[in-house]
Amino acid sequence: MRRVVITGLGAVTPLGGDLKSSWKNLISGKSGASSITKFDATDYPCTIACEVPLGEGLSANDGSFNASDWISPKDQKKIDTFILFGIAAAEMALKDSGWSPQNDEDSYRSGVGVGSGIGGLASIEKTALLLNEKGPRRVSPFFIPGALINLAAGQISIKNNLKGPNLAAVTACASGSHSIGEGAQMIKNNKADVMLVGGAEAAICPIGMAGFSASRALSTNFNNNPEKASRPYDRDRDGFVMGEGAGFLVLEEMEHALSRNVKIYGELKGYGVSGDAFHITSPSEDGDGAYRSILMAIEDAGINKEEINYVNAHGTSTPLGDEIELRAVERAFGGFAENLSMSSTKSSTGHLLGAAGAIEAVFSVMALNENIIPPTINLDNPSVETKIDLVPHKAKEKEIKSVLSNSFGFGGTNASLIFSHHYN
C-alpha cells in the first residue's frame, strides 16, 4: 500500500498572514474577529467577521497579508479573493516543502487538489451589481474564470507546472477535508505522487453576510463585543462568524519523499467520509453521520481508537451543532473518550467555510509536531457535561499520538481525516 505523508504546509487566516505567525496566534488564545471592515455593515444583524489582517506582508514581517507578495496587482483584477488566497497559501506550502518539478514526469506526477464552498461569492455579487447599473457590455471576460471555484486549481497549476490530478471539491463546510482526503487517494491508488491540496474562502461581502444572517447561522449577540463571538460549547453561543483564507498541504508518496530527504511533518493515514441524508443544513440529531465518517477514517488508518487523543474539531459556535458533533464523538470513542483532547480552533479563526477543513488539517498537523494542543477560547460555561477535555481558555502541552480532524457541512456532509507520526 502507498503510504501517504505530508512535507508542507502553508496558510493564511484571519490569525496572520503566514503559519508561522497564524499559528503563535492560535496558540496564544487571540481571537480575529472584529468588527468588519470591508463594507459598511451598520445595518446588518451580524456586523462582525474574521478578516485576514491586511498590511505590508513579507517586507514589514508583522504577519500581515500583502497580496502583491503572491501576484502583480493587474492579475489580482482579474481572480477573485478567494483565489488571490490560495495562491498565496499554495505556494507557502510548495516552499516548504521544497518541490518543484524538474522535468516533464515531475509535473505528470504532481496534481492540486483546491476545496470550497462558495467559490468567487464577492465577485459575482459586483459583477450582477455592474451589470444592472450599466450594462453586459462593462462585464469583464476574466469574470467567469475569476470566480469559478475549479479556477482557484486552475491557477495554482498554471502558477506551478503541476499537470496531474486536478480536482476541486464542493461539499459546503466539508470542502477543503474532501480535497485533502481526495487528494491522498490519488496518491494511494498511484494517480499521483505529490498532491497540493486545501481549501480557499472569501465570502465576507454583502450578500454572504446577508445570507448567513437570513438563515440565522451567524452570531448576533456579541456585535458590540467581536472577540467574544465565537464560543463553542458555551452556553451563550448564538452562531458562527464568518472567516476567510486558506490553508494548503503537500501531500507526497513516502519513498518520494524520503528520496529527497525533506521534512515529514506526519502521515495521512485516515480517510472517512458519510452522508446524514437528513435535512438541508441542520446536522443529524443523533450525530449518527458524524459518528460513521468518524469510525470509517479510523478504520482507513488502521489504528486502534486509544492512539487517537486529540480531536480538531468542526465546532462552529452553532446552538445545535457542536453538541451533536461531541456526542458522536464520545459514541466513536465510548470507553477512550475520557482521554481526548478536543477543541475548537474556529473560536479564534470564525468558520472559513469551504476552506475550514484545510486550515483545521494544517492546524492538526501543527499540534502533533509541537505537541501541543490550541485552546477553545471563550468557553466560559459549557453548555454540556464531558468526560472529554474541551481544552477551554488555554493552549496545552501533550503528547500527540494521533490526531482527528473532522468537518461537516449543508447537506449533511461528512468528512473526517487523521494524521499520524510518520514511522518508517
Second form
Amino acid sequence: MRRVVITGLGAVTPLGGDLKSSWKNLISGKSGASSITKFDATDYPCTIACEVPLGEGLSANDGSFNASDWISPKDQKKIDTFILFGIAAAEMALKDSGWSPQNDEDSYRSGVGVGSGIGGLASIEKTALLLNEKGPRRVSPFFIPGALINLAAGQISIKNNLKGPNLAAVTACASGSHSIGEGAQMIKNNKADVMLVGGAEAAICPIGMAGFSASRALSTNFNNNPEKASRPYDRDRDGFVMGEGAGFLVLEEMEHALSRNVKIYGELKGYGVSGDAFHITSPSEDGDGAYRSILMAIEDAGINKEEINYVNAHGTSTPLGDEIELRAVERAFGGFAENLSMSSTKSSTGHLLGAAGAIEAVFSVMALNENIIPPTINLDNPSVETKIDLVPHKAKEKEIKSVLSNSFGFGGTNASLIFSHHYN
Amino acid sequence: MSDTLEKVQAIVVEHLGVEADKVTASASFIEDLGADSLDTVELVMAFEEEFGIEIPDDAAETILSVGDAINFIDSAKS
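Given the form predicted alone above, I would also like to look at the protein as it appears in the form predicted in complex with its partner chain.
Full assembly next; the chain just shown is listed first.
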C-alpha cells in the first residue's frame, strides 16, 4: 500500500503573512479580527472580519504579507486575491519541502489540488459593476481566468512546472479538506507521487459580507469589540467572523520522501467523507453527517480511537453548528471522548471558508510536531457541558498522538482528516 | 516624440511590465514585448479608454506592433 506523508507546509492567514508568524500568534491566543479596512462597511450588519495583515512582507520580516514578494505588480492585476494568497502559500509549502521537478517524469508525477469556497467573488462583483456602468467592451480578458476557482491550481502548476493531476474541490467550507483528502487519494492510487494541496479564499468584499449576513451566518453583536466576536462553544456566540488567506501542504508518497531524505512532518492516515442530505445551510440536527465522516476517517486510518487525542474542530462560532459537531465527536469517540482535547482555531483566525480546512490541517500538523494545542479563545462560558477539554483561552502542551481535523460545508458536505506521527 | 507615442508607451509599460526603451514603434507586442493574446485584448481596451476611440475587433487584429497602434489611433482621432 502506498502511504502519504507531509513534507512541506505553507500559510497566509489573518494572523500572519507566513506560517511562522501565524503559528506564533495562534498559540499566543491572538485574534485576527478587526474592523473591515477593505471597504466602508459602516452600513453592513457585520462590520468586522479577519483580514490578512498587509505590509512590507519578507523584507520587513514582521509577519506582514506583501503581494509583490510573490508575483509581479502587472500580474497581480490579472488575478483575484484568492489566487494571489494561493500562489504565495503554495510556494512557501513547496520551498519548505525542497521538492522541485528536475525532469519530465518528476513533473508528470507532481500535481496540484486547490479548493476554494467561492473563488473570485470580489472580481466578479467589481466586474459586474463595471459592466453595468461602461458596458461589455470594458470587461477585461483576464476577468474569467482571474476569477475561476480552478485557476489557483492552474496558476500554481504553471509557476512550478507541476504537470500531474490538476484539481479543485469546491465544497464550500470543506473545500480545503476535500482538496487534501482527494490529493492523498491521487498518491495512494498511484496517479502521482507528490501533490501540492490546499485551499485559498478572499471573500471579504461587499457582496460577500452582504450575502453571508443575509443568510444569518455572521456575527453581528461584536462590531465594537471585534476580537471577542469569534467564540466557538461560548454561550454568547452569534455567528462566524469572515477570514481570508490560504493554507498548503506538500503530500508525498512515503518512499519518494524517504529517498529524498527530507523532514517528514507526519503521515496523512485517514480521510472520511459524507453528505447530510438535509438542508442547504444547516447541518443535520443529529450530527449524523459529521459522525459518519469521522468514523470513516478513523476506519481509513486503521488506528484505534484512543490514539487520537486532539481534534481541530470545524467550530465556526455559529449557534447551531458548534454543539452539533461536539455531540457528533462525543458519539464517535464514546468512552474515549474524555481523553480528547478539541479546539477551534477559528476563534483566532475567523472562518476562511474554502481555505479553512487547509490552514487547519497545517495547524494540526504543527500541533502534532510541536506537541502544543492551540487554544479556543473567547471561550468564557461554554454553552453545554462536555467531557471533552475545549482548550479555553490558553494553548496547552500535550503529547499528541494523532489529530482529527473536521470541515463541514453548506449543502451538507463533510470531510475529516487524520494526521499521525510518521513511523516506517 | 508625438503625444500619441508617449501615451501608448506608458500604457504598454504599465500593462506588460516592460522597460520604456523597449517600446519602440517597430516593437511587436507578442514577439518583442512578451504579450500573450489576452494581453493584446487588454491593450486595445486600454487604448480605447485613453484616447476615447472605438477599435473594432477586425481592426484590433491588425494592430500587432506599437507603430500599428499609433497609426490607428492617430487616424481615428483625425
